[in-house]
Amino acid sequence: MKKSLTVFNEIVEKLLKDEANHPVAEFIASGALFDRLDLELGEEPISDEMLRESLEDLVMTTPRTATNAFFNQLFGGRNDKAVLGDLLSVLLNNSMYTYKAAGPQVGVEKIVLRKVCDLIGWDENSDGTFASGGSMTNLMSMLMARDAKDNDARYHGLSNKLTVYTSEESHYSVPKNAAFSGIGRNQVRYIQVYKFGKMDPEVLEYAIQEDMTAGNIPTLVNATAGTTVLGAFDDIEAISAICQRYDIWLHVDGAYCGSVIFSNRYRHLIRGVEKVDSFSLNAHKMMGTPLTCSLLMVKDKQYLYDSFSNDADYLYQTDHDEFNLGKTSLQCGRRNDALKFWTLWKSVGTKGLEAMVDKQFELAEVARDYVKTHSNYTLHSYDDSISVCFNYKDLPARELCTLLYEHSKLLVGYGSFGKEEFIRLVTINVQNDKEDILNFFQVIEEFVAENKSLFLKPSSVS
């Protein structure tokens, strides 16, 4: 183990040094991947030195998600305290389904969940669990909504036509989860959004009334705190009033931006969250922990037990259910994702987490100001979002993003809303500063100026 840790430290040291000078890794086209890297698995063992060389080459050519040139996804950066917690969880290798297997680590998870419940404003009857990502927390909320509406579904299968409501800009997992849950993809209603991507409550209520008239049973409304493209926040208070009126489970998918709950300044974006039935956030996004760290919170913990508990004498042999976390989880074997978030939270305090959230909005404001004050740019997003969407010189967004990637300049993605397609900059890396955001735009401008001929050729991007 000591020898392997030495190799690990040496590779990490080389990576960190190289990242400082080359924030984007060497581009390897997928068609050349197996020629460029030694990824083959043989019958015979190889030497430690050969293994080290293969590992080093692999690490050095892997996309660098922690640098000031990575803006491609809804995560980024590298918080050293959170990394420390994650490395310890790997070394300890506990599974979080029983107290016997996880011991004090159960307490780590429970205290994190309790603190988040307190921030939401829920009482001691609330609880939560960790899952492998936002898609999973959305699935679990749908299963609880299904079981709350049709208790027999868990035992006999669905016998009613249940319906689910979500905005046109919601996460792509919603229809998949409808298929998994037995509700069905065709029973998902996509609700129209306002100009900047917020669900229209009036259209939602009309759709619910239509379904009730048709004999369907409205079951779940999936609201969003931070839509994937524009970073929009649905109006929780207005939607909550509708859900209460028609007895519908309300879940708020805050995987992207639910962490605004830590900020006194931006918490207003999820005003009314204490009224919902379930709420999720991904600490590996705004909180910057290593992947994955997804929390699902439930106002009434009994629903977790009703939908996910199953007795197993070979597994649950000690202590009571409250400390056997497998009773409230969709998974059985489950890695310890709480420790990295706990380590971060313990080190910086709740005020430190608040500062992280606030800084992301400050960086977004820097980016929006730059776009607004430079005539070659067109802004397609709005205030109170950490997604800054824009076009530069009317160049095709997907072509520009692809060329920046292939030339190892920047990793940034594109998105669309309505008829517009644009570059989407997310300011989610709190290790970045104002200078890094300004440098982002400088890299784009210099790249376009130096490679005008690339934009005159027919695009290879399909």
Second form
Protein chains: 2
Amino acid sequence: MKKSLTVFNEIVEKLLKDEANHPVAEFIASGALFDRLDLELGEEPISDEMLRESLEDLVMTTPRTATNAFFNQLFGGRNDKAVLGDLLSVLLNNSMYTYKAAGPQVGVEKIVLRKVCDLIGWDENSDGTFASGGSMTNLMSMLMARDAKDNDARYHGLSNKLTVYTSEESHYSVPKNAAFSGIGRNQVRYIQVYKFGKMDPEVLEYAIQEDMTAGNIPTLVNATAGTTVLGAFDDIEAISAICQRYDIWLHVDGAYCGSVIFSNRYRHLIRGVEKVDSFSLNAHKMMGTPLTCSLLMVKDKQYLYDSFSNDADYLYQTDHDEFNLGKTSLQCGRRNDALKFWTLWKSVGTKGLEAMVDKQFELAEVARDYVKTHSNYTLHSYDDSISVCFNYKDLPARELCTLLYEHSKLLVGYGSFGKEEFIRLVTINVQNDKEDILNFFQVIEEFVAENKSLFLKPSSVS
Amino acid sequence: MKKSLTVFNEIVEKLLKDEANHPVAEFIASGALFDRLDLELGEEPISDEMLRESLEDLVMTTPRTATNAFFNQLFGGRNDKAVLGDLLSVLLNNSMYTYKAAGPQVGVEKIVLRKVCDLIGWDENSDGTFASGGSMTNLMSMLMARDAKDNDARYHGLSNKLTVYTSEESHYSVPKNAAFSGIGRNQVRYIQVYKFGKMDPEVLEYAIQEDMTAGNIPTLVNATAGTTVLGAFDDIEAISAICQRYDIWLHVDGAYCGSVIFSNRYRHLIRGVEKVDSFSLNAHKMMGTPLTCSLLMVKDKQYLYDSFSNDADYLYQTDHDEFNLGKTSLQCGRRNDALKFWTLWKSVGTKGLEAMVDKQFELAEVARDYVKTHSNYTLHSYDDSISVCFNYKDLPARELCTLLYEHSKLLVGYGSFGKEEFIRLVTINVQNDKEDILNFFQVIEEFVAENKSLFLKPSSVS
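Let's see the other form, the form predicted together with a further copy of the same chain, since the form predicted alone is already up.
Whole complex next, starting from this chain.
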């Protein structure tokens, strides 16, 4: 083990040093990948030196998600306290289903979930679990909503026509999960958004009424706290009133921005969250832990047991259900995704988590200001969001993002809203400062200035 | 980052040293947990020293899954090359959905899957993916089977009565997944096992015919390579002939022992695997990687796309589907679970993986021999398995396992088959040698001898 730890430390040292000078890794086209790198797996063992050489090459050419040039996904940066926790998880290697196998790590998971339930304002009746990503916490909420509405479905199979409501700006996992759960993709109603990319509650209510008239059974409303492109927050108060009127499960998908719950300044963006049935957040997004750290909180924990428990004598051999976390989880064997968030939270305190949230909004403000005050830019997003969407010199966003990537300048993605396609800058990496955000724009400007020929006919590209 | 890495290295050094002397961590009853350890999360930040103290205490009291006293789950040990890969995954923190975000790590995942497909004997039409555990790869196979049989279900919702077949000794995720997928728990037929805990193909065929007569649609047969308790292998050849006759999807759940595919000596246990539709294995079990490393291979990759792809412009911005792994995965954001298996495989070669499999069967042979040749023991399991099930002095297994655990002697679990309940020893940790297995029995014998009073009335406990 010691030798491998030494190799790990040396490779990491080299990576960190190189990242400081080269925030973007060498670009390797997918078609050239297997020629450029030694990825082959052979029959015979190889020497530790040969392994190290191939591994180092692989590590150094892997996209760098922790630097000030990575804005491509809804995560970024490298929080050292969270990394410490996750590295220890690897070494400890507990599976989280039982107290016998995970011991005190069960307490780690439980206290993190308890604290978030407390912040929501829920009592001891509430509980939660970890799943392997935001799509999966959305799936779990859909299954609970389905089972709450149609108790027979999980025993005898689905036969009723259930319907699900989500905004047209929500995450693609909603229709995917509708397919998985037997509800069906076509049973998902995409509710129009109105100002700032928020779901229109009037349209939602109208859709529910129409479905009831048609004999469908409205089952789940999936509201979003931080839509994938614009970072918009649906109006939970208004939607919750409708869900209560029609007895529909309300889930808030806070995968991207549910962590505003940690900030006194920004938690108003999810006002009313205590009234919902379930709420998810990804600490690997705004909280900067390594992937994945996805929390699902449920107001009435009985639903978690009803939809996810299963008897298995060979597994649950000691302690009660409360400490055998497998009774409320989607998975069976499950790595410890809680420890990384615990080490971070323990270290910086709830106030430290708050500061992270506040900083992200501050950086977004810096970016929006820049876009607003520079006439070559057009802003396409709104306040109260850490997604800053814009175009530069009316250049086609899709082409510009790809060129920046292929020239190893920046990793940033594009998105669209209505008819507009634009660059989406996400200020989620709290290791960034104002200068890093300003530098982002400067890199784009210099790249465009130096590569005019690449943009000769912007109008021909779409 | 450097400071946290130093803390990591120091804590690990301390852990490794302590593990060598104390293979079982201090037992902490779940009820005493929050008093014994400082798990609390506060408002204010704490000093690095305070964090370290609490963290070290937590690490040192966490169940030790890597030592020669852990036989409690279907995993164990600590493979240093796999650990190296997984530690690097944490630092690199790529999400595996797109080539743009994961780069060469996509190649790592692809080559691992390709090599396993090759070993199965499948052509370029086959493909695979990683999911977060064996329950999830089983879920994926069930969804593909459902969609293959009832193409409408994923669009309009399930309305047909589908049925699923699995042995009464199979994993509990099958009924759980039947609930999730809308098929329904009661639509699962638990097929009787005959000799050695294998599914009885005659009973299977009879059940299929009965369901067809009753108007059900047989959709999936879930065969098992390594049942959870006995480690038994269903007869894939015989079952596959039946599935072909009735046009039913055949999945082989090899979560526990599918890795016999790496051994020339033991792959006969899954003879016929090239004829099935999907096949899963957990490298975190027999291959000893950190949790989780769950592979699902599919003979016709079109089914993967049909059931799991989704358009998302904001996500898939460069490269084709083949390199954007999110198009065939259950999850969206997904940590890199492939690198740990790649570093191991790269280092030891396929022959090294074979040696690991062979050693596990060798150690099981040592254990079975011991049980057979010592008259105080009764054997309850069979050859060709790495689960060795037995009773000692007719002591109640449940009680004995719990006492060994609460006295920090050994972590081992019990199971049952028919009317018998017994201790299940799993020889999955290849860092163990013959002496470790013999020591396991010695610890039990000494514990029983020294604690006779605890076992005064074995017949009263059940």
